[in-house]
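Here you get one chain, nothing else, as structure tokens; it is the form predicted on its own.
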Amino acid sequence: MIGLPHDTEPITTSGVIALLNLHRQIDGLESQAAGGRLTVVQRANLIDLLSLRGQLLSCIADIERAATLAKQLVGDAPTEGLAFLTRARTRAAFHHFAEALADLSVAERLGSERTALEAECAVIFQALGRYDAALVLRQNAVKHQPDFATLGALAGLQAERGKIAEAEGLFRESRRRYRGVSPFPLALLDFQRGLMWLEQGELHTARAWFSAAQSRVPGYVPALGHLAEVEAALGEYESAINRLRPLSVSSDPEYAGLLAGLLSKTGQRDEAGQWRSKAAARYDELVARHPDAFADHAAEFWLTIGADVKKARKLAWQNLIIRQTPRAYALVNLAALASTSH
């Protein structure tokens, strides 16, 4: 059965002012970090904080800026196991997934929480397409800790794997016990329960789950651009358009490229042309910078609007080789369609 938003909807503080305070929270620790003021644990929850506005806007700067200061943690405090995971975290964002597994050792040995470094190991085992581990990983939690952030972990990986019915109900009953009041946490478990219908091609289920996330969090970027997906998927071309200008000038080219698309498919080519060269650019430099991170969205963007199947090929295999996942492979067999067809 497939569950949508209702009446009964958990009361949270408005998106608009938690972004704003978002905002100030990161400048008055970047202030006080300046002068040197910060504690391991204030400088940890900087650079979560980094991540996660990084995260909700689709700003790069964001999460490169979370990964230069995990880094100097580590250095200044080796001996504190909350500064290896907390590059680990960082280092996963951009897919260094071995570095992050081995900062996670050296947390362990450092004394860490173990709940704590086994969610970080899902995490990562999940993004290479280990399911079998992240699932006794995810299930384990769950078992000892049946809250909203075990159960909303364990439906986004059974959502990953295919199991549908188990994802639904177990998205369902995280969002039943959640207790907080940021809408955060929230939108984000609201995104994955609209990307895994989006997957399975409910294309109105989708749309209802992205505008949740979207209206809990009005700037969350990447809701806002599927939700501009779904629209075009449906036909919706002017309102997709409208929708996706505003985001296509973020440092994420990934809104660029579809735009770019749109366009092209409903004639306006000039303009098409001109976000297809920005988004063109800022891959190249993203893929420079960080191969491993965007060689993915970087294939797709080649192999569609970029058409360039050589370079989206290459590209696909890089990512494969670096996780196994379904999408991955996918990634991989449609590369090579392409190229029997040129």
Contents of the next structure:
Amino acid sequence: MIGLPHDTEPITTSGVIALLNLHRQIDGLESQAAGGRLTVVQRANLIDLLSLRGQLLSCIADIERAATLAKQLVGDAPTEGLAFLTRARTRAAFHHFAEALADLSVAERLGSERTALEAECAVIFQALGRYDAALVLRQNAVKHQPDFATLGALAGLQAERGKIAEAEGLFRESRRRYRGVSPFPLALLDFQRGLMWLEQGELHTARAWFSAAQSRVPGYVPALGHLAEVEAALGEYESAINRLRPLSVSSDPEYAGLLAGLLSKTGQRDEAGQWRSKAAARYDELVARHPDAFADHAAEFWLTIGADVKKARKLAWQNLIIRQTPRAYALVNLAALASTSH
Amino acid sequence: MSDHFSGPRAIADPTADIADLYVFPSPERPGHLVLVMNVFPAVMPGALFSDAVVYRFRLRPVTGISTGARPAFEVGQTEYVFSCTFAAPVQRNGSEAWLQMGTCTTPAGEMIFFRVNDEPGTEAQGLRVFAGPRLDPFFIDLPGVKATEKLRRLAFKAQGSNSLEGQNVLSIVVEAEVGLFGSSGPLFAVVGETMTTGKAPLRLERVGRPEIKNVVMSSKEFDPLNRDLEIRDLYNQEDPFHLAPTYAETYRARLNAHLAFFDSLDGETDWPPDEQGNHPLTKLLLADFLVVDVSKPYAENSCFEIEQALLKGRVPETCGGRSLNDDIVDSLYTLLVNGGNGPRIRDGVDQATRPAARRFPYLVSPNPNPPDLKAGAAALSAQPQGRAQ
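Can you swap the form predicted on its own for the form predicted in complex with the partner chain?
The next block holds the full complex; its first chain is the one shown before.
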């Protein structure tokens, strides 16, 4: 059964307030951090908040800042498991999976709680395409504590494994168990649900969930970007282009690339060329800085509007070496096909 | 810290994270009671209240019962509730600043509308209301508290350092005529709560006495029964006037173990447990609310006065409750460690960044620039209206 957002929606804080408060919270903690006045727990909290903002606003600078602070935290508190756990998260965000797993081992030796370690391990296994190992951890977590977080995480994994019916039930149950007022966890969950339906080609259902995520947090950039993607797939080019324009100045070149593709499709070749150049330069810069993290999306860009199959093929293989997910294999196949057709 | 960051749920939802609750007779207008709830610890000015949370004060008449094995409070059934809710913010006339409106609903159901961060506050229906960012009035030497726990002896320095120096909170201040409570009282039990809005409201957090969760309950080290349980999230969800039986024994075990630890810190046993191993303060503290006498005048450092009078079978001398300048860390440690039988225990910090004022809204203006404490201090010294009088 396909679930859609309905009238009995959980009431959460307005996304405008929540984002504004997130900025103020980060500013407050950053200032205290500058004065060396934060505890390890507060520093870890700041890192998590920066990562969250980075994720919501597609702000790569925030994610880089989180990684820098996590590195400093480990240096300053080498006997604290939380420091290593926090650095593991930031390393995983940049696809440094082996290093992240090593951090988790240290955190375990230093006495970090098993549930937190296993949750992080599952994230990494999932990203690596080691779905069976991730599944064991996710199912254990649900068995131990079936709450919003554990059910939502299992839902995301099942969605990625293509177990749509199971995932849908878990998404629904996770949502039902939400007890907070922060809009962010629900928006992130709804976004994942949208991704699942987009992958299944259920464009209208995907749109409903991306819209739900975007209404909860109006500035949620990936939700807006995927809404545009759905609109484009439905032939609503003008709306998609209008939605992408404000996102294209983002530090994540994905949106500039998408916009270039749509402008090109609708015959606006000059402007398309400008956005394509911007995206290309930014991808080159990011791949140089974080090759593991951006190989995937950069390959996709060069395969499409970027029009450099050789570059795409190299990056697709680079991505597959790091993680053997269905998406990584598909990207290599697409690149191979494109090479033959050239 | 007092009730700041009191558990994973509170940390996840800072707009619902109650940092402190205060209740005291108005120093400015005798015959009025002041209720203060601070939320969103360590926030920068510009933050706003959640529009999905009900911030409420609950008051019930209470009587001290000193007969029987242990002194306790008997809580009445009549309840007086002051609820504050907030709207989604708006931007006006092209300004980038956000404007937020709030509503305070009185026990009689009357509604008072106010603007967030309106310095003089709003006055109507016998009430004064203020909501907005303020300098956090709480003070504590947190490293001293941690060292005491780690070393298992009193480890405060003569000159401590305020861990909350220069930090801000979002404050709600409600000042009500005592006459609103009719013939009830004069003793009242007071709690602060944050609840979700909607048809089936959930309790996000509740606060009565300071430091019950973070100092008295949070450590897992001494509790022989529940060493791996983060107890504070469960405790926060409880109705303070009706502790559910499900986890009552869990809380009791945690408190018995921790209170025995505090009692041991000076090498003396001031609180011998009963035959069942219950600490004499466990029951009293599990009835987790502030107790204030609205018939008495404003007094500072009166926190725990009514509890101590009850324990010693004497008449309270001052109003109890909790005022903004109370040094509750010293008062709490003195109560727990020596029961008031020894010297007052000090954490080496005796006042907040700037002491609270005696004029509404009592809490002083927020630190505009917490990052740079020197700049913040300079800006603060240029605002004499916040000085204690």
